[in-house]
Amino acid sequence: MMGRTIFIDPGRCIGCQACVSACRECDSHRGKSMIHLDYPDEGHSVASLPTVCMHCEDPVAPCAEVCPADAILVTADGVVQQADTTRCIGCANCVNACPFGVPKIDLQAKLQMKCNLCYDRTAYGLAPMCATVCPTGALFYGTIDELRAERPGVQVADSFTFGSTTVTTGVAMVVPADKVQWPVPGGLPVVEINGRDVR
């Protein structure tokens, strides 16, 4: 995991949408959010999840590892970047690799889209811009030591099992200590954390 990274807390995320407004006014952005919303349980709860790009360590970014055009690159402090505009040609490979669902592709531009941790912004010490105004903290951009100091009993998850595969990830998921036995909000079950099994 990053030294300063974004971790993601579902639980207090109230679908308030300031996160993808704030993504469109960053910089690098152009006008468009690289963060979405996903709605676990459409319909029967009115859970949110935020979904950002969780910057894949290991294995490194598969979206990276199966560009054709090496249009991701991956920092030396390990953000995967968005597709530079010069090399991406549209074809789709980094959405279909991404277990996360993160990359879309802008059609009418034919290119590549994902949130690269505002690095515009963290690259200068700064927060992303959707940490920068999530009312609830759903979205928190600090160390693991200063999410501990401020949210004591959390657990991290920063490794996450796709059937036999398991992906670590650069951004992490904030896992209240006092409910191990638990679905993740919207009804997804949880199966294992960090490799150990919590069911």
The other form holds:
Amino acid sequence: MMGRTIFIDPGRCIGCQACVSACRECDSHRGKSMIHLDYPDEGHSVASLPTVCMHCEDPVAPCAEVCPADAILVTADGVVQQADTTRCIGCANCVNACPFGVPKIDLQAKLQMKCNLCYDRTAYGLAPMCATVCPTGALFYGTIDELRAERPGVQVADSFTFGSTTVTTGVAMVVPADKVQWPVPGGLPVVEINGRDVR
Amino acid sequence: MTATDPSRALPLDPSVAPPGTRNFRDAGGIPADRWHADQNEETLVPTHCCFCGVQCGMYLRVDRAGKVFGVEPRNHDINRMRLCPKGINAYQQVNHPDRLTAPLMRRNRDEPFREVSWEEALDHTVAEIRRIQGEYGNDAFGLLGGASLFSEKTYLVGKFARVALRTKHVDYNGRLCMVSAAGANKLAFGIDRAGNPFSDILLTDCLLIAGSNVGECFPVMTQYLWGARDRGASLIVVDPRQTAIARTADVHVALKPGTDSAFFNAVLHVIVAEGLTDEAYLAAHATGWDEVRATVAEYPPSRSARICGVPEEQIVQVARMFAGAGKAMAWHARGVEHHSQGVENCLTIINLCVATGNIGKPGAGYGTITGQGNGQGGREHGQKSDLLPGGRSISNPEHRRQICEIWGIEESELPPAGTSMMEMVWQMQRAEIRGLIGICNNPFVSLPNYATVKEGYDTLQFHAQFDFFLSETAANAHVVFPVTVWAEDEGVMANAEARVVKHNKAQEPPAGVRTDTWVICELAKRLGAGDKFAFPDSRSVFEELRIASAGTVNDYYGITYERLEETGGISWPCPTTEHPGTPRLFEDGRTYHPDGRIHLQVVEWHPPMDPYSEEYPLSLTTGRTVAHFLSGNQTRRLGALVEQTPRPWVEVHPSHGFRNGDPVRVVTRRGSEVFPALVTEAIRPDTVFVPYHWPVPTAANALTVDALDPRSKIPEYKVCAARIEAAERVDEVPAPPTAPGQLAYPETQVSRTDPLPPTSPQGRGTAERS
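Got the form predicted alone; could you also share the form predicted together with its partner chain?
To see the whole picture, the full complex is given below, headed by that same chain.
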């Protein structure tokens, strides 16, 4: 299972966007935030959920697999890096391939950007900026044992199904202890392809 | 991190700002040269956030040229590296292009400002003080301070008013913050502060949060809350809105605004009825219990449930959870305190803690969560109209004598108690106060009933304001003194735990900018009191403050700058330099009343001061958003925070038939304004909510009522009668004022004209996403 990584706990998220501001401040993306917040039950609840790159392990990073320019490097420690600016052609294949909706394209610069787990910080033993500042611990950086030492009995998931495909990720999600489903269903069901109903 | 050559800037680099942009707000919230600093040579200056009462530790990143260019998390006891979005972006105000860098002056309000020398601005101000006081008496000139000032400066404000201006009219904007809690704590315990440190929250078995949107107002406190939950503690949230914390609570009591004391009396009723009180503790430590018990007998759950609009069973459930826990704590904030019975609301919560024996133990106690950074320390040393340094009463002859001795003046020279901030505005309206100096406050946004406030300030013959940005209030003044931001000076603040922390200087102020201390001392010198204000720096003021507080309940004598730097903060009282400070009160069972006992107080609920009617059937309540700080004078200029929450909205229940984004007119007896609707089930059907950080015509405080609590004189911000109706279009948010020569914000700024924020505040309903 995963080593030192980010654990996302939606139950703790207060929607404050400290992670968004922190990501904008880190040196990796220089003023651009690679995190976005989702509001899964809006109008009824104030629930919110931060989304960072899940650093897919199996299949290895769909974004990297589909990159025609071989611009997306997966490092030996499982971190899926953002596109190499000298190679990226801004084609957005990675955007379409990502099951979690993470990579972004700067249309003017024709470059892809995504979370690279703050490689400039984690390489020196620091936590990523978002998980460092997160006031509630909704983003936690460490090992599963460190997480469980703080939060006894916590359950996490690192497998997500999209239709018939299961994706195992380097980043894990905290799931309610009484509702553990494995793997976690992700994405919306496909109902139509090229105008054809495939349900 | 490597040095970046500007000529090799990547296309993604925001320092390549789009044509026509001029400041952080336009450039997306990051200073244009953010990554051009030579970061290999950076220095990390340890300090604290300038904003709320949590006072998170942080490092400011300073480049080789001595300029603040960024922030780095700091592993301080209080926040353990965590920061909220305000803290992360706070550094951007230090070198913001909107900074005032020269004194501004005009003879009449219909003239434009012109930049003048410090000599001219100071001399003119002193001439006006002399003229007004000569014609109308000393009390015709007033001083309004602020609770974001360092404690040294708040001490100076109080001393300057009484010794140099010789006026009784001095008060501060902490009057709008936690004075109800302060009054209640003083009545019950004889000491004005929280009973426990934040870290005690981690040890509790049941946490009651009342009237506090912790997630948005004090986000970093949630780490303590979640730590308690990890240990299995239960969580009770009392709030008319489903806040982010309420969403996950064991019980969320969504009571009708203005009914807190009826609710807590009923909870205590159940605790008494079910025999869950700690009679041994009450007998040994409290007075007034018989009277309180008799009063709460009149508040059965059936009665309070009707008043509060909550199920009876919930009252019983809360009583059993709180009294049945091994250790229980109650923390409250403005939702309980901003009422015409704010002090009484706090007293009912204290009654609950005391009746169950939850006082003075690890994991058991009470606290108030301060809004402003120095809301706690801001009133401790004489800035409040009725207090002298060390929390001494200005009406107590012995206390007056002690302070006059330290200040070197005759007791007959020391003015009596003055009036509160809102009352001073009414006195301005009546031309009883004709001249005013405002320091570090923005009443045009922060006081209720804007029309009254504007009229009061417009009636002033002379008005000077200290600020580092041109606030809405400063834009209405005759003289504006450009002063330092927090990172350009050193000083102490006391956070919500009464922990005194030290802020350090990270950068020299820009040319033309002076510290508040310097300006106050220069004015005092020109008023003939220079010998009493020979303070070259903050440290010298702090040394006098320590002596002036010695022997009082608010004893700072044992706290020194050196100790603060070594320890990361010391809680007062701290009477000697060997004393470790007092993080937790009443561990020996004694309070600060002469008899050492807790003085319980009887509270009867009464309805809010602005009555409901057929015309105004709803409750309007107000509050903060996570991205902005109080009047927004600072945060409404920082791009990332403006992007996060560009404008206010009105939160309405779906039963009113509006859709998200519909223009909704909110009408009260003071006026009306139009906001986009944010339709959500997270609010009561009989209540609407508007956040308050913006100026007219999008100011919640143009609608709120200026009714005051009779004891604390806090305004009743959290409830007034209102109605809502469909409108044609929303009112647009005006740009923050800027000084002459600084360009106005483009009128087409997208974030100000969009009907809804680009991101849904707390996910309560908008469709548009970034």
